[in-house]
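First, one chain by itself in structure tokens, the form predicted on its own.
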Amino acid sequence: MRASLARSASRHTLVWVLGSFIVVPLLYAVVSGFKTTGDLTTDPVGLPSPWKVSNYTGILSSGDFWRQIGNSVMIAVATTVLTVAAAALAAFAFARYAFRGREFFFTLFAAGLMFPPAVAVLPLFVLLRSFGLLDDPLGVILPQAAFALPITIIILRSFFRTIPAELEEAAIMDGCSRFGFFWRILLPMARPALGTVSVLAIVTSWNNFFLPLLVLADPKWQTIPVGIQQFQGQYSTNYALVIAYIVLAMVPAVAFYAVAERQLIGGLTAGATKG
């Protein structure tokens, strides 16, 4: 009994310690956003005196901030739709069809995980310029979707393979086509996995800094990560204002992840529990 209580107490202590490494910096950033730069210099760990709410309200009233949020949302949603649609079809073929070279082509997709996007910067830039996609959101959406395909296909394929073949045979005997089985039966059953890959694609796109910086030179298409860099360069000496901008830029991503966290974990474990 005592050993069990000791193990439980140690686990809870570990969770609280690890959680503090995440929560404390976030709380510090939020509070620091209410300070002046002078307060941060003289008393970095104290409470603001007075609380400078204008740091946050000034940013929230800025049209540039909301335009960057809108651009990030638009690019993230478009990337996710394109990635999940293409990956679901590819994963269905890799999981349910037997054809020559299937494992070879799947290995090629999986090998894409070993190459970071930075490796393809120069040829990607030349290719986008030749197609006229510089300063165009498509110049970010299409490469992001391409780089997200490997992990998305791997997750969906592993889930699709857990669906019994007898279910597909019964659907075909009832007059359902292969695509009809995919659209009417397989996709609804794969909602946990689809939710998982959608969350991963959205978060990855939202946090992407390098590709939008490379492709989108026009300020009207800048995303929020690029906007943070531009804002920091403009107000490099006003540390409190920059921290407030970063905090507000984090809010959509943190809120989305808090809502989708259960879906993400459930989808990652669904394939393992079904097998």
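Everything numeric here is computed off the predicted structure, so don't read it as measured data. By rigid core we mean the largest C-alpha set that fits within 1.5 Å across both forms. Positions refer to the first chain, counted from 1. First, how it differs from the form predicted in complex with the partner chain.
After superposition on the rigid core, the Cα of Pro25 moves by 2 Å or more between the two forms. Positional change of Val251 between the two forms stays under 2 Å at the C-alpha, relative to the superposed core.
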Contents of the next structure:
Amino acid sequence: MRASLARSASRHTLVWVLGSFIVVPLLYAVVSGFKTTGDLTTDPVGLPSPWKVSNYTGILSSGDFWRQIGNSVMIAVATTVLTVAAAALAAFAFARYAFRGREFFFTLFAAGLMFPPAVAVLPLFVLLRSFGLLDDPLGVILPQAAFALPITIIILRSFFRTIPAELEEAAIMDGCSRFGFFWRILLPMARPALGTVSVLAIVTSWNNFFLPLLVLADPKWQTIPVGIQQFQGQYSTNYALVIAYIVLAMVPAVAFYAVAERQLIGGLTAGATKG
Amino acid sequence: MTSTFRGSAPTDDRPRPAVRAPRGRARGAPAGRRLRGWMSATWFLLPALLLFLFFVLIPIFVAFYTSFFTWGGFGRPEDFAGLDNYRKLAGDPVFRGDLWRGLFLVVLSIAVQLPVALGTAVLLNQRMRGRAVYRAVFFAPYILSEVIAGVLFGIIFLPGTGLADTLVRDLPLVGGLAGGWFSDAGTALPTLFAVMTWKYFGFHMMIYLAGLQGIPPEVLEAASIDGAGPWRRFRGVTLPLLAPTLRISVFLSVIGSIQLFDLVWVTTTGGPTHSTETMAVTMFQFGFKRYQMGYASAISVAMFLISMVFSLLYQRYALRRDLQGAVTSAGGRR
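Now show me the form predicted in complex with the partner chain; what you just gave was the form predicted on its own.
Whole complex next, starting from this chain.
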């Protein structure tokens, strides 16, 4: 009994030590946002005195911050809708149809997993410029959706395959078209899987930096990661203010994580084990 | 077959009840329906194919094409340079340094980050109070963007006045690190690795946890009845059964290191004196700061080829059994 108690105590201690490396920087950020930059650099460890809220309130009352949040939300939602719609249709074909070249096309998509998006960024820029999509949210949405397709198709296909063929045959006997079956029966059944891939797509889009940095030079369209980088450049020595900015930028991500934790982790592990 | 609704997920095409498709490439639908199947399958595939073609495949071909030109990025590339860009690339010490730095990050990830993540996963797989909270805490940095992590740690590692210096300055052994971090060419890359670890540790831990949960407890019990202690159980049962998950996490680490950009750009932009520069950063520098698009395209192509060759070899030799139906093994059957 005592031995197991000691073991449990040492386990907790170990987790706390490891966990402190994760938590301390985050706590430091939240607290530092309440300091003046002078306090922050003379005493990085101590608590602020007095607690200064103007860093946070100043940012919250600025239009730039909210516009960036709005842009990020809009781009993430549009990317996700497009990704999931296109991937669900394709995954349906891959899971349910037999057609010549099926394996070739599926392999083509699956190979997309191996291409780091950074590889395509430069030619994408050139291409988007010739399409007139620079400084246009579509210039970020379309490529993001394209790069999210492989993982989304793979996860959805393996889910669609678990739904018995009898169901489809019965639906078709009852006069349902292929698309009708897909739309009215398969998609509602696939809601958990759709949730998972949606959450994955939202998080990827929300955190994307490289592509928006290149495509969205106009501040009107800047997303939150690009906005952070700009803000850092602008207030490079006002560390407390910069920290307050990133703390506020963390809030939507953390809130989303709290709501969608299960789906996100399900998606990552499915994605990781499926390829 | 009718009884299993969603229970046991088949890993392969299920046999059809009444009419069986002839064996061959086109399985999964009765033969008579095949042609119609192909026609309507096209409509289902079209949106995804178009997106993929225009924004993934064509850009990669464009990169190949422009890499053979000396091109400033405006107008059409006309100044054909043959393999000049690649010759220059091969002799460029910064690019060669990128390769070494990438390798350094990969080796450190595999040697340090992954084993610790595995240990933590094993720890948090046991029954303990607050387990869910611990997991959530370790995972939290993963959902924050690399930009947030980069800006935060840029401030934490400020020489002289940052949190890291204050904490470390008076300690033995590590006290000498104070003042260095990102600002010293000798310590910048390890510091970058530390931030990467902070950001991605929880992700690897989480996929290991998922893998651990897939190990049937009976197997471990059986080993325990046979007299295997905890270490032997880990070595003999857990580790081999976790191998597919480990291989995937190594794969993701390597691909991630090849394309590392955001974190570097926000913290050091590659400096001091190229000590943290990655291939993606070099590419960005040449493409968008110096307008040498042809040369930058050659770097893109090099990144593509490196990740491609690595992926193929890795798939061929390490992932073959894990990725059923994904890439190498067409349709899950060989």
